[in-house]
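Below you'll find only one chain, the form predicted on its own, shown as structure tokens.
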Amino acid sequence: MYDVAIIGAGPAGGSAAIFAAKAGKKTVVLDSNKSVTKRAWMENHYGAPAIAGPDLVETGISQAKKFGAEFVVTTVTAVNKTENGVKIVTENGEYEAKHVILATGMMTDVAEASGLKTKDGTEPRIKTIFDVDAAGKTNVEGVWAAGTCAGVSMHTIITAGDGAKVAINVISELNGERYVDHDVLKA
């Protein structure tokens, strides 16, 4: 069983994967390879004066893999609460995790099959989002959402930050105390 399963490898999911894996949590990212970021050009992402979406996504994936995150290309069809966590059903298998972070961008189609509450989106072209609290929790215990699908702005810098925030909240819950990740320069 994984500690954290993340659905989506765009900026929100990739950022969540970096934090979860770096915290030593057994992490898997399930991605359908349909991220809208892969079609983007950005000149407003802090720390990257100009970057193509595919390069940003690949950099995030490489960073998360460096810390031990696993990546699987698949499409998730349902997320179901179990006695010990959450079962993720995909087109070619099942995964189990203590917690799941949905970072599916504009896609919320898994909601109906999973009993997840949704609401109208507020961003242009975003019709539906997962209904989450300020921490990123959905109505299903152990299922969280981050990024555009959780109602934050589509801008990659914002979705990446939201993915990090939700991952920190998940890690804190797993640890039973507030988690902070700060690295210090070595002199």
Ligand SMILES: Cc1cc2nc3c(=O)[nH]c(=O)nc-3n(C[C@H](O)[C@H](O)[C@H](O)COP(=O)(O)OP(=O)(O)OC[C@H]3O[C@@H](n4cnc5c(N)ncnc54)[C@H](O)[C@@H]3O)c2cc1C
The other form holds:
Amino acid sequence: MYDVAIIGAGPAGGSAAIFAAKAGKKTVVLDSNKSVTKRAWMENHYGAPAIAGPDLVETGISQAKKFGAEFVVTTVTAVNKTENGVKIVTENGEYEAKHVILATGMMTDVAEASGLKTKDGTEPRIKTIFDVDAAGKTNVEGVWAAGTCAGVSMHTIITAGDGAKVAINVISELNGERYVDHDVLKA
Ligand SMILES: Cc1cc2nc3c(=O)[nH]c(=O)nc-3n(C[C@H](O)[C@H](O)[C@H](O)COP(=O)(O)OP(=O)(O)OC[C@H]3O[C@@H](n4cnc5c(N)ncnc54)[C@H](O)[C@@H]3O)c2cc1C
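Could you drop in the structure for the form predicted in complex with the ligand? We only have the form predicted on its own so far.
Below is the whole assembly, all chains and molecules, this chain first.
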């Protein structure tokens, strides 16, 4: 049983994985390797003057792996609540986690098989999003969503930020108190 399973390894999912793994949570990222970010060139990502999408995504994955996050290339077909957590059904087997964070970008096709509420997107070119509350919670207990699929503006600094926000909410729920992850610059 994982503490946190993240569906999607783009900016939102990669960022969530960094926070979850660095907080010592047993974390797995399941990704179908279809991130649209891999076609992007960014000159508006705060702190990174000019960066290619593939480099941003790969850097995020290696940061999360450094803290122990596992990455599996597969496609998730459904997430279903169980007695102890959430079952994740993929094309190559099943996983179980206490919490799931959906970070699936422009894709919400797992919604129907998972009983997840969706609504019309409000951002340009975004047709459908998961219906989440301000914390990132969906209508299924233990299932959260972050990034483009949760309706935020489709920009890497914002989707990565939303991934971090939702991960901190999940970690805080697992810990039973608000979580902060600050490292200090050594003098
Ligand atoms: C051409 C282009 C140019 C852009 N330029 C900029 C720019 O200059 N500046 C900027 O800030 N942003 C730019 N963007 C937007 C930015 O790249 C991202 O789109 C945005 O950050 C989305 O991140 P995300 O993590 O929400 O989604 P994505 O990066 O799309 O990641 C979603 C991931 O979820 C996976 N996934 C989906 N469904 C499943 C499933 N069922 N099972 C397993 N995995 C699944 C996908 O394979 C993908 O890897 C650009 C986008 C494009 C397309």
